[in-house]
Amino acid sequence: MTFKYIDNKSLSCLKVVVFILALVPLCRLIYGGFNDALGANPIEKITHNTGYWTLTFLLITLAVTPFRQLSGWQWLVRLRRMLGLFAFFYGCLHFLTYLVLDQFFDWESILKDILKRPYITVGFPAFLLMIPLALTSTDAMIRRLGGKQWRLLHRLIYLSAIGGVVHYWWLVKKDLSNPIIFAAVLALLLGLRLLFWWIQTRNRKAV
């Protein structure tokens, strides 16, 4: 097996490894919950942890295309769907922790939070934008929408990632090191996509 070209069997094994690794943050939370190791405020710990991994998987998903173009590892695109779904999975856990454990389905309080707290005002629509991405992630939906419309719809991931970074930045009150790192990585990924788009456009005009 080479890194540039791998067979289906090796790719299947790699998918299993990625799947297991992606569940590690959840397993750590479950372990911490059963062993009273989530600190003085376990709800806050769960909320922050699931939000962190939502954003992490969003950026990893966005990194697939530019890294594939730079490395020539075309098989990376076959991991992108799983990575994107894990971003949505942790996003759901993040939202449900807030909805169920923090607010206890108090819709009036939730609405007030959305309107009054800027980080929630930005974070809530960022999560909502992930829903159509997850719902249209199947091969059947790609065929139904058509490749062009599907690609156009899935550009919503850019807005979701930007909203997620802003949400995290505004949430953190003291140490901004992690939000700055996320913002820098996102800026790099979006910059690479713009660069590749410009190169492709120039090459088409040249032809």
Second form
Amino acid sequence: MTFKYIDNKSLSCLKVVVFILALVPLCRLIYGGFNDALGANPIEKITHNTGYWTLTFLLITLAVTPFRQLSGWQWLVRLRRMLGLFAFFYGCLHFLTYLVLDQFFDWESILKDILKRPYITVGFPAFLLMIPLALTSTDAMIRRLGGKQWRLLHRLIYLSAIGGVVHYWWLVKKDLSNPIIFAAVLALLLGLRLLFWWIQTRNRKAV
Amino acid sequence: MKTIKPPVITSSEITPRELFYARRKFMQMTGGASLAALLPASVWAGDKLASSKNPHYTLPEELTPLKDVTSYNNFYEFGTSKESPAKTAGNFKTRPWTVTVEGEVKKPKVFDIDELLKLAPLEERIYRLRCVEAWSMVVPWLGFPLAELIKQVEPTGNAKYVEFVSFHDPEQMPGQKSPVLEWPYREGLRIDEAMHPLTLLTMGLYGEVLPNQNDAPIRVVVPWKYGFKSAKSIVKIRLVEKQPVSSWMLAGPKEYGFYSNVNPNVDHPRWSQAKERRIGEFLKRNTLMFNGYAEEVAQLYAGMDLNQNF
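Got the form predicted alone; could you also share the form predicted together with the partner chain?
Now the full complex is given, and it begins with the chain already shown.
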């Protein structure tokens, strides 16, 4: 069994499974919230957790294309939209946690943070950049924009992911071990794209 | 009405004053000795510690629950996450334990921890604790002023600073296997800060011996400075002439200065220090100058530029 092709029914099942798995982090937070299991500083816990899963889903989404090219599993691309939307979903939760739970609509502090705190200066636009991608994720929007334009627009995810990793790197006090892992995975995923692009252009020249 | 006639006590029946006090003293001594023989020689985490409340150091604010004080700890010796010290400090051995006090002193000495516990009467003091990460707690600590210990060793005129060195053993403190900080953990105070009556040599909290994850068995608490300035699991106290370099100063010289006084007007380069989240509260509080201890300590820094000396 090579998983090179799967039928529509299996793909639908797979989508349901991925959808449920992607909600596990949220369910754990909700369960923890109702059972006093989020520790002494629940707001910090929720902020860190939703941020962690935003970045994780961004990287999983970015892994689809290189993995598809390496494995030949073309159907993987049909999971990509859902994975990307989950990155946006956790990004929204992360931002709302900051806005409501952490700052409680203290607009003055928020503005100062965006202007003065480098990790927020870079994290905020990284989140904003995901909004046009989510809005243009429907089939109708892909048709309206045309494949070429749509692909160009959706390259913004590279900036969003880089901004997200830098945001994490700049906010930790001293222990960089987690940000380093995210940065290494992101570098690998972007590096593979460059490699594929280079091989492609070389082959084209050879022809 | 019935009247009661007090019985007549003849002078021969009265115990002479000297005898009365001698007997009392004898009872106290033997009583104390037999009690000491019954009890184990030293106290362990969770054991009760006798102390008296110091009425000068209470706060109108609510105490942070013991559960939060013992499960949310920045103690990198046991890992960098707040939860890990409570999970990984169980095997940390706090007995036998000695604290060496040396350097610019006339009478250097190695103190046993159980001797230190009896050096001065333990007081309970309720202090605010403000972490450099902009969260805070209110903790009832047990200890006595660090000055009591320093006086015992008689500092010389050259003793301008005090350096604290924490315990180092990666086998017991798994966090030390990571080079996240320069080990052993070092911290320092100016001598007048160390001798200040607020600076507490601390052996307990919430009426009990310090739990391992709360920097057992002996630490200092310097309530007007960010939490990391309060040295933990201390094994050595050195009185020195030159300003010591702390582990956090080495880790980030632009972010962590020698003084590290709580100051809402001087931000950490990467985040604001104007407000803090009190553990257990939803809305942030305004951070107070010198963590609310300005009246007692502001004069220590008179004329100093606190932006430069952060």
